[in-house]
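A single chain comes next, written as structure tokens; it is the form predicted on its own.
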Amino acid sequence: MAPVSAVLTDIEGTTSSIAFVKETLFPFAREALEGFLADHGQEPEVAACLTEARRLAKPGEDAAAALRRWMAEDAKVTPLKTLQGLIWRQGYLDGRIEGHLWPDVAPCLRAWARAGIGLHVYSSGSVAAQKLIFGHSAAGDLASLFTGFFDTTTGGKREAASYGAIARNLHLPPESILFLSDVAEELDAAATAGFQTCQLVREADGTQPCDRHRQAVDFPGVAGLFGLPLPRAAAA
């Protein structure tokens, strides 16, 4: 293997809990949605979010009825994503929402930051999104740590282009950077771009393990299947 110069990492069921997307920050968005629209709808990024989904939805459907029946299926289409993310910007300031972590990613992501190892998020979600779960995460301000933030825009996370697109910004050969996520299909999509790749095997998440790929239970277990370093008290 290549040594790992980056680290992309996903981020529901990878380095948060599932239940913690489905259980908290779903529901939230899909309860603050129409006061969300009345209070912020003429603002420039909400408009812009409503504009794209009024093209998206069915005919005869509004912007409104599209984003809801997009929240009821967990669809992966930007203006929805866009949406929550703003949503959920709120409720990360006011205190109402913080964002889980497994206990332990963020010793690993401080060792690997410090040794310089380049960290970024490719995520469903978006960019706007993660850097608020990390920004205000149980184990505090982590976003500094991450230098590169990607979501749908750039492209589906089942596509191998993505994950080309993803290396050619990062100015990197693929070789170098590590993938780490929970779905199969995913990791897939960056072996076959040229990524290295790891799935997390979150036992609480119940994730199935894939063969295709190599496991960990852990950010620990990631270290020491790839050569990173390990977190001071972990190492010792």
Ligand SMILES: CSCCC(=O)C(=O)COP(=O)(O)O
Given for the second form:
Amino acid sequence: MAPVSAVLTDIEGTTSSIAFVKETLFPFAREALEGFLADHGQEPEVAACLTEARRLAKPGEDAAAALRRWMAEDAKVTPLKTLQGLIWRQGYLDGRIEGHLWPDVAPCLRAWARAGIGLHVYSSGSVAAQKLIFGHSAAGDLASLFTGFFDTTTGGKREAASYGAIARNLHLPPESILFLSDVAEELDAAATAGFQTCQLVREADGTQPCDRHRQAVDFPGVAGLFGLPLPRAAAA
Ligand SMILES: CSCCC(=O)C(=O)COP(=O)(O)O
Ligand SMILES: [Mg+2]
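Having seen the form predicted on its own, could you give me the form predicted together with this ligand?
Everything in the complex follows now, all chains and molecules, and the chain you saw is the first one.
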């Protein structure tokens, strides 16, 4: 097993609970959508999302209807993910939303960063949304621990080509990167691209364990399996 020089992590189900995403973030965006489009629909970034939503919509479906349908389907469609990030921004800034992280995550991320392990995110949530959840997390502002942020504009998380593109972007051999996720199909795609993989099996999220990949119940468990440093208190 090659030494791990970088960690690429998923968010929902890995660093953060599925319940937070499905019961806080998604409803927040769903309830604010119409008002947000009415207030900001003319702004270039929002208008570009609406144009792309119209292009991807079903025949006869307008952009708002397509966005509502994708929300109901939890479809990882780029214009929806971009708009959700823009809507959540106000909630994070005025304190209505605080990014959930499992308590084991921040101490390990800090220990790994201190040891020179590169930290990167790959989530279906937009890059802006990734920076918000880590920048306004329950454990403080962790966004600066990460250098790489990748979303659906790099490709789908179940496609091996996406992980190849990420390794090239990071200028790292795939086998030196450890990908963390709760979803077996994402881990399969990363392994096909040559990444090391570990499934986070979070009891509270009801993760379905997959024996094609090594498994850990939390980030210290990941550290133990892959020779990464533990936070000082846990290491003592
Ligand atoms: C950036 S937090 C919101 C996550 C999100 O929108 C989502 O669709 C979950 O995607 P993930 O790839 O983190 O499982
Ligand atoms: Mg996930």
